[in-house]
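Just one chain follows, in the form predicted on its own, and it is written as C-alpha cells.
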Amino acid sequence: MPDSLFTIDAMRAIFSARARLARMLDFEAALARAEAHIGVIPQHAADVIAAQCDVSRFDVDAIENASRNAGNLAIPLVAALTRNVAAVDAGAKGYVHWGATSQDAIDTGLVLQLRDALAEIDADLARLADALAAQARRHATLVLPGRTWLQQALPITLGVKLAAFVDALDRHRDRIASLREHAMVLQFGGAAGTLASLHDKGLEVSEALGNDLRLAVPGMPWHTQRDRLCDIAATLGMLTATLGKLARDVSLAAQTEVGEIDEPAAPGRGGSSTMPQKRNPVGASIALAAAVRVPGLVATMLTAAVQEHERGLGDWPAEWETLPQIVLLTAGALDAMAEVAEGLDVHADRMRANLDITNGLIFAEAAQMALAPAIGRDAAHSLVASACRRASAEGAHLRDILEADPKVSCVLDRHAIAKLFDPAGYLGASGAFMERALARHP
C-alpha cells in the first residue's frame, strides 16, 4: 500500500486490514439476518452470528497470516467466526456463512469499502473544483502566455485556463456519481453463481441481503464479470490523469525561469536537504507520481478481468491489492492538488514579463488575421512569418518590423498595428468559455 506521502489518512483507514475484515463481517452479519428474515435459518442463530460479527473480537494479524495457506481471507475469517459463534451457542455455528462462498464475502466487503471511498473522493473532488473555480473568478482577466508544444502560442487568461480544469473535474464528478449508482451492487451467488444451496429462496435472500447492506441487487451474480470494478479503476485512472495534467501545468509554471505560479508556501514545505533557496512543487510531485503509477494498475485490472469460468485463478486475487492502490493513490493526488489550488500563489508581473520576452511574436497570429481580409490569408501568413524571422534575427520587436513594411502600412495604420499588440485585445471567447464552465459548476 502507498505510504503517508502518497495517500490520506481517511482512505488508509477505509482500506486497512482491519476495515477489510470488518466489511466482510458486515456481509456475514447481514447474510444471517436476511436468511432469518426469509426463514432459511433460525432467528436465534442469526442473532448470535450477527452479535459475533464485531471485528474487535478477531485477531486480524492471525487471519491475514492464515490467508496465505487458505488462498483468501474469507476462509480463515469464516473459520474464526464459526469458532466464536460455537463458543456462545454450539447449535448456531452450523448456520455461519450459510449458502455463501468466499467470493461473496470478499467482493461485497470490497464494494462496501468502495462505497465509503467514492464518497470521500467525491467530497475531495468538490473541494478541488470549488478552489479552482474561485481562483478562476479571482483571475478572470489576468493574461498570460498560452503555450503549445511548450512554446508560446497566443495570450490566454488564467481564468479560462483554470476553468478548463473545473469543467473536467465536474465531468469526473458525474462519472463518480454514476459509479455510486450502478457499480455499488451486492455480490451473492454461492459456490458457482446459482445460489443452489438456498433452493427456491435464493432470490428472496438476495433482496433481503441487499436491503440490509443498502446495496442494489444486480440482475445476476457477477463472480467473473468484472466490468463494474474495471469501470471504477478506469474512471479513477482518468481522474488521476486530469490531476497529473494540473500538476504538470503548475510545476512548469513554477520553474524558476518561468515563475508565473507557485504552490502555497509553508514552513517545511518544498524545501531541500542541502539548498536553502528551494521551493519545490511537492503537491504537484505527489499528483504526478500517482499519474505515473495508476495507468499500470488500471491495466492490471483490465488484464485480471479475463477470468476463467465461474471463479478466477490468480486474476481475481490480483485485484485485491490493485484496486485499493488505485483508490489510495487517487485520493492522495486529489488532496495534494486541492491544497495547491486553495493556496495558489500567482505572479501577475511574471506573466506580463513573459508575454514580452518574444518581442511581440506571440501576437503574430493577430497581425496575420488583421491583414488577411485585405491581402488574403496565405499572403498574410507569408508576410508575417517573414517579419517574425526578421524580428528574431535582428532582435527587433515585431511591431517595429510591421510598421516599417509598406505592404502592412498601406493596410493598417500605426494605431491599428499598436492595438494588435495589446494582450487583452486578442483573447477571443476566453471570457465566455470561462463563464460557461463556471455556470455549469454546481
Given for the second form:
Protein chains: 4
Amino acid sequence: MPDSLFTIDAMRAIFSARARLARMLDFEAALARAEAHIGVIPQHAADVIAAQCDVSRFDVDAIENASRNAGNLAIPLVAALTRNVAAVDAGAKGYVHWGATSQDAIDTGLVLQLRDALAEIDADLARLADALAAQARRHATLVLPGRTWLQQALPITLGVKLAAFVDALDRHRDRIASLREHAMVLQFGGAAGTLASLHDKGLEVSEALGNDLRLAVPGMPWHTQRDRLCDIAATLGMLTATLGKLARDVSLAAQTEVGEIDEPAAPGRGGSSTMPQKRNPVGASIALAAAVRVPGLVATMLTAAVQEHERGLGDWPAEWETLPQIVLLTAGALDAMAEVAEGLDVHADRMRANLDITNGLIFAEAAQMALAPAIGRDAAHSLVASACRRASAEGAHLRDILEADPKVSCVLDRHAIAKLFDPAGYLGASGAFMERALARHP
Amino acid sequence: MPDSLFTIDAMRAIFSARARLARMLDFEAALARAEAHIGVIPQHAADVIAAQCDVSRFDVDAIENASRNAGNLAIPLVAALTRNVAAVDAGAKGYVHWGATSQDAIDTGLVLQLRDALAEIDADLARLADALAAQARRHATLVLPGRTWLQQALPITLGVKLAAFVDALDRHRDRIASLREHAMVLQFGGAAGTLASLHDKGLEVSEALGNDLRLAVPGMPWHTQRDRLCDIAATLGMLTATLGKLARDVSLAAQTEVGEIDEPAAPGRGGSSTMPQKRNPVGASIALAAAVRVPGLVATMLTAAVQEHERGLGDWPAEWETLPQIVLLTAGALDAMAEVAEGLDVHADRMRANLDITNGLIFAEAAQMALAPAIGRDAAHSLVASACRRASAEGAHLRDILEADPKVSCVLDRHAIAKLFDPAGYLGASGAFMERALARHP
Amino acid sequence: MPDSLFTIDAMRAIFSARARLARMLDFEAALARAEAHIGVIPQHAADVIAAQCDVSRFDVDAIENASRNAGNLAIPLVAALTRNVAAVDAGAKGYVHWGATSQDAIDTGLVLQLRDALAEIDADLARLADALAAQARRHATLVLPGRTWLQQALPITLGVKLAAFVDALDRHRDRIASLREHAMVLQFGGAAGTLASLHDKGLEVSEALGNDLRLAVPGMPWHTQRDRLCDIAATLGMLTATLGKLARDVSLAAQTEVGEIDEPAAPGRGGSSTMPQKRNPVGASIALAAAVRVPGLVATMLTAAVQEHERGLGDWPAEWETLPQIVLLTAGALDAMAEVAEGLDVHADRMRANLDITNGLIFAEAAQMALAPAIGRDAAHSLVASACRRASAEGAHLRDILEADPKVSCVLDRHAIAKLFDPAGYLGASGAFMERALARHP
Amino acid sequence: MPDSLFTIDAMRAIFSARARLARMLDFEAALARAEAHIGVIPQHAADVIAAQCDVSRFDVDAIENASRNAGNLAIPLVAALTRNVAAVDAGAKGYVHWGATSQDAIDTGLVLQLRDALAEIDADLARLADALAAQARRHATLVLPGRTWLQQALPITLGVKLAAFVDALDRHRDRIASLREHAMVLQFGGAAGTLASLHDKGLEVSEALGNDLRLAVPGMPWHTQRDRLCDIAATLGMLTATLGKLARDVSLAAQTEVGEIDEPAAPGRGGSSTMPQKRNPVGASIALAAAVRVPGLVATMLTAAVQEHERGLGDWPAEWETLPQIVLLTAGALDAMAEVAEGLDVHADRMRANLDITNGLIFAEAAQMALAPAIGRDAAHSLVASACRRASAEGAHLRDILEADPKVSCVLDRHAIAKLFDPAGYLGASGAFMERALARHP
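Starting from the form predicted on its own shown above, please give the structure in the form predicted together with a further copy of the same chain.
Following is the full complex, with the preceding chain placed first.
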C-alpha cells in the first residue's frame, strides 16, 4: 500500500487489508444466497452464512498472518468464517464456500474492489479533463513558445497545448469505460475451472451469483487467462504516462528561468526544509514518481500472466499487490494533477518575455516559409539558417539580419518581414485543433 | 531487428531498414500530392517529387549513418530526396517536405508499417485460434488431469483447456480490431503541431493527405501524446503473455514424466547438439522467450511516453526500435505457436495413465462433495484429507481407504464410491464452457 | 509494505513507517551532536535536541499525512521536532536540522535502515546456503535425471545440483559483503550538495556525523548520483532470481508426475480451500512471486536514477517505496527458501523410478560417446538418434535396440552395452564439481 | 542490433551475426586443441578442425535460418563445421564438438564477445571521465545556480557539478574492472553440466580450454546459474543511468531559456528538417534514449535468470539478444556523452545572468544561516521565507527587503547583508569536494 503521499484516502480505503477481506466475504455471502436460490444448499444455511460475512467479525491481522502457511488469504478466511458460522448454527457451517475454490473468492473480491476503484478513477479523470478544458478555453489565445527537444521552436497557444491533454484524457476515458464494461466479470470455476463440485448446477449458480454481485458472467472461468487484469494494468499505465507528461511540462514551465506556470500556492505547499524561497512543484512530483513506477509494475503483470495450467504457482500471487499498487499510484497522480490543473497559476507576462529572448529566432520557420514560394523551401532553409547563425553570433535580431539581406528584400518588403515576427500571426491551426478537441470533450 | 529465430520473414520485411525509409517516402510522396491537390504547391513539382519517392533510388546505409549527426533519419532522407529531385527538376526541389517536420514523416511511416503488421498479426491470430478451436473439438471429451500449483487437482477435458485459449485469443482479436480502427492515424502537425507553415491550409492538406494514405485524420496531431502507440505495445504484450502461457502449458505437458503432448515432429526439429534422444519443444521456447522479453519493452514504451512539450528529446527516439521489436517478437511467438497448435501431438494414453498415478487422490474433491450433503463440506474436507494422507502413507488407493471408513460407508454405498472415481463423471461444466467459447469463435 | 505473506516480520519492522521516522531522527540527533562537537551549535542545544529525537514522541500518521502538501516526510518531521524541542527549551529549537536539507535526513535514514536490512539478508543467505550445502553432502551421490528444456537429458547427482546453488549463493554473499563495505555511506550535503550553510566547517561536521552514525563518509554528497542504491537494488534482484530458480526447480520436482522432492510438511501448510489431497509448494510460490516482481522494481530504480541537477523532482520520490519493497520481497523469498531447504523432503525412490521411465533414452549420450571413438561423434549421434526413435516407436528399451544393431555390436560387447545404462557410471565430474563448490563455501 | 544512431561501429562489429559465429568457432577450435593436448582426440583431427573454424568458410545467413528449426545457432553451426571438416578429412569429422553441448559454445562465445566489449566500454568510460575531469578543472570556480526540483536553490561551481560525475564514473570503472576479473569465465559442462561425456578427463580439458581461450575456469559450469551475466547487465544499466543523468543535465542547461551549456557544434549536427534556427542536443538524446531503454532490458535479464533445471527452455534464449542490446546501447550512450563532454560549450555569461534573475532569492538560505545564530534557524527560516514572498510579490530585490527589516538590521549591518549576495561567498565545500573527486580519479 503506497504511503498517503502517493495516493488518495478513498483508494486506500478500497484496497485496505480490511476491505479486501470484506469483498471476499461479499463473494462468500453472495455464493451462499445464489446456491440457496438454485436449491443447492438450504436457504436457512445461506441466511446464517450471509449474516456472518461481516468483516467486523474477523481478526484481519490473524488471517493475514495465517496466510503465509496456507499460501493465500482465502484459506484462513474460509476457516474463520466456518468457525463463526458454526458458533451460531452447527448445521449451516457445512455449507460455507460450497463448490468454490480460493481463487474464486480472491479474484471476485479483487474485481469488486476494482469496480469501485475504476469508478473513482473515472470521476477523477473527468475532473482533471474538465479542469484542463476550462483552462484551455480561458487561455485559448495566449501565446507561448512551443518547444521541441527542449528548445524554442515556434509560437503556440496555451489553449492548444492544454487541449492536447484533454484529447488524450478523453481517449483514456473511453478505455476506462471499455474496461468497466468488459473486464468487470465474475470469477467462479471451482477447483479446476470446471465447476465439477456443482455437478449440473454450475451454470445456474454462476448466473445467480453474477446477478447477486451485479457482475457480468463470462463465457468461462479465467483462473489462468489473465488478460482482462492486464488490460486494466496497461490502461492505467497509459493514463499515468499522460499524467507524467502533464507533470513534466508543468515542472519544466515552472523552472526559475522559464517561470511561465506555477502550481497553485497554498500555505506550506512545496516548501523546503532549508531554503526559504522554495515553491517546489509537489503535485508534478507525485505524478512523475507514479510515471516512473507504474511501467515496471505493468511489466510485472504481463510477466505474471504466464500462469501454469489451471492455477499458477508464483505468478498468480505476484499479481496480488501489484495491480492494487498500479491503481493506487494512478489515483494519486490523477488527484495531484487535478489539483494542479484546477489552480494552474499562469504567468502570461513571462510567456511573452520568453517569446522575445531569442532575438527573433523562434520565427525562423515563419521566415523560411515566407521565402520558400519564391526561392524554394530548401534554399530558404539554408538562407534562414545562415541568418540565424549570424544573429546568434552578433547578438543581432533575426529581423535586422533578414532586412539587410538583398536576397530577402527582393522578395519581402520591410512590412512583410515585420509581420513575420508577430507571434499571433504564425499559429496555423492551433485554434482549430483546440476547438476540435474541446468540441469532442463530453 | 530480432534474429530470424525469434520472428517471421514477413515481419522482418515490414520493419527492415529499407522498408522504413520506403514508408517515410510514401509519406513524402503523398504530402506532395495532397499539397498539389489543395493548391499549396504546383502539381508538376508534386509529380516530380512523388516519382523520386522510390526507396531503390536511395543509399539506405548512408542515410542510416548520417542519422547519428542529425539526430533522426528524416533529416538525411529529406536531404537526399531533395538532391534527387533537384537532379531531375531544379524547380521542384524547393517543394520537397513542404510544411512538414521530421516527426510527421517518421511517425506516419511507422503507422504505415504498423498497419501492415497488425494485418499480419490478425491473420496469424485467426490461424492460431482456428487451429486451437479445431483441436478443442477433436479432443472435446478427452480427459486429463487438471493441475493447480503444478499438482494434479481434478480431471478436466482437453477440449475445455484449449477452449480457454480460444476464448482469450478472441478477446485479443477484438483488441487488435479496435487498434486497427482507432490507432492507425495520420501524424501531421509541422514543426510544433500547429501546421503554422501551411497558414490556413493545414486542415485541408491533412484531410487530403489522410485520404491519400488511407489513414484516419485525428482531431489533432499527437507528437507528444503517445497513448495510441502505447496501446499497440500493451495489446501485443497481453497477446504475447497468452502465447507464453500456451507455450508454458505445452512444454510442461511435454515433460518426459508427463508426456501428454508433444510439439509436431519434423526432421531436425528440436534436436540437441549432443543428446541423440532429444525432441525439445522449440516452438514453445520461442514463445516463452517472447513472453519474457516483451514486458520490459512495454514498460519502456510507457516510460518513453513522458515526452517533453511539443517534441521529446530522448524519449521519442527510445520508441523507434522498441515498438518494432514488440511487434516482431509477438509475430514470431504467434507463428511458432500456430505451428505447434496445428500439429499438436496428443498422447491420450499418457493422459489416462496420469489420471491413475495418484491412487485416486485426484478424485478427493469428488468424494468430499459426495459426502458434504450428509456431513457438511467442512467435515467432509477433513475426513477426505485425512483419508488422502493415509492413502499416501500406505500406498493404498483412496477408494479402498474410503470404503473401509464407516463414516463414509454409512453415507455412500460401494457402488456410489466406485462412481466417484470415474474421470468422466466429474467434469461439471467443462463441456458447456467449451461449447460457449467455440460458439463465440468467429 | 508487502503483506506478511511475502516477507518476514524482522524486515517489516526495519521498514515500518515508525522505524523510518526513527532512523531520520537518529540522523537529526547525530547531526546535533556532531555540530556541537565541532562547535557549530551549543552543546546544550544538541543535548536537548538529541533527547527529543525519540520516535515515540511523534504522531507518525500526522507526519505522513502532512507529507503530501510538503512533498516529503522530512519537512513535517523537522517541523514537529522543532515544536517538541521548543516546548522543552526555546533556546534550543533554533538549532534543529542546522545546515542540513531534507534529503540528508531521508537518505541517511534510508541507509541506516538498509544497513540493518543487509545484515539480516546476509544472515538468512548464510542460513540458506548452509542448509543447501548440508543437503548436498547428504545426497552427494543420489542420482536423478538431469533435465534440459524440461526433458530428461543425463543422470546427475542431487549433490551437484544443490551445490550449484551454494556456488551461486556464495557469489551473492560476496556481492552483499561488497555493498556493506562500499554502499553504506553518509548523505550530508545541505541544500545543493555544497554544505554552504556550514561555511568552512562542512567537512569536519561530516566526519563527526559519520563517526557518530558509524557510516563511512563518501568523497562527496550523492544527492543525485544514485548508483550505490541501484547497486543494492540490482544485487538483491540477482539474488531473488537465484531464489526463483531454486523455487522453480523445487516446484517442478514436486509435480505429481515427478514426485522427487516435496517441501517440508506442516499442519495446514499448502492445503487447498476445496481439494483435500493438496500439498502445494507454498514456499516456492513466495519465492517465485518475488522473482516475478523484483525485476520490474529494479528497472524502476534504474529509471529513477536519472535525477535532475542537484535534486530530482519525481525520480527521487520514486525510489522511496521501491527500494524497500525490493528488500522486503527478497527477504521473504530468502526465508521461504531457507525453510524449504532445511526441511527438503527427498524421495530417492521416485528419482530412481524416473531414471527408468525412458526405456534407456536418458543414456543415449553415453551410448553415443561409447561409439564415437570407433565411428566418430557425428556418426554415433546419427546411429543412436535413429535407435532412440525406434525405441520410442516400438516401446522397446534402447539397450535392446542397440544390442541388436550389428554396427554397435561390432564395437561394444553385451557387457559394455549394459554398463552404459548404469546411472552411476555416467556422472563425469559431478562429484568433483560438488566438492569444489562446498570446499569454497565458508 | 540497434541502428548506428544508437551505438558505435566498434560494438556493432563485436556483436555482428558474423562475429557471433566466429567466437563460437573460436570455442570449437580451442576445444579441439585442448582435447588433443589432453589426449582425448587425435592431434591431427584437432589441427584439421581448428583450421576449419574460420567464419569466412560459413554461410552466416543459412545458419541463422536453420536455427529456427533447431532451436539454437550451435546446432546448425556444428553441423556445417562437421561437413566442412569432412570435406577435408573424413577421419577428423568425428571429433568435432567432442563432449560439448550447444550451450557451451554459445555461452563461451558470448563471454568472448563480452570480453572485447567490456574492454571497449572501459576505454570509453576512461575517455569520458577524463574529459569531465578536465572540464571540471577548467571551470573549477565558475559559479552557476544549483537547482533542486528544477528550481534555483544555491550557487554551486561547475567544477563540483562535473566532479560528481567523475566520482560516479570512477565507481562504475571499479565495477567494470570487477566484472572483467570475475565474470569472464569459461562455460564448459557438456549436456547436463557434468562433463560426463569426457569421463574422468573433464576437469583437465576444462583447464586446457580455459588456458587456450585465456578465460578463467569457474568452480563449476553455470548453464542455469546466470548471475554473472545479470551482473554485467545490471552494471551497464547503472552506468547508463549515470550517462542519462549527465545527458538530462546537459539538455536542461541547453534550454533556450537557460542557455548555460551547449553541445559541441558541427556542420549539420542537431539541425531540424524544418526549423532553421535549431541546434538540438543530439548527443544527450542518444544517451537519454539508452537510459529509457536499458532498465527494461535489465529487468528482462533478471526475469530470464529463473531457468529450469539443467537448461532453461525459453528463458535462456530470452538472453541472447537482450544482453548484447544492453552493451550496444551503453556503448552508444557512452560515446555520445564523451563527444559532448570533450566539446562542452560553456556560456559563463549566461550562468552569471541566471544567478541574477531571482532578485536575490537564490541567496535566501545564505541570509537565513546568517540570521540563525542570532534568532534561531527556524525563526530565520520564517523571516526570510516571508521576505522572499514579499520580494516576489513586489518585484523587489531580496537584499532591499532584508535591509528594510529592523529584525534583520539589528543583527546584520548593510555591509554584512551585501556580502550575503556574493555567489562566490556561499560555495561551502564545493572546492574541497571537487578536489577530493579529482584526486581519486586515476
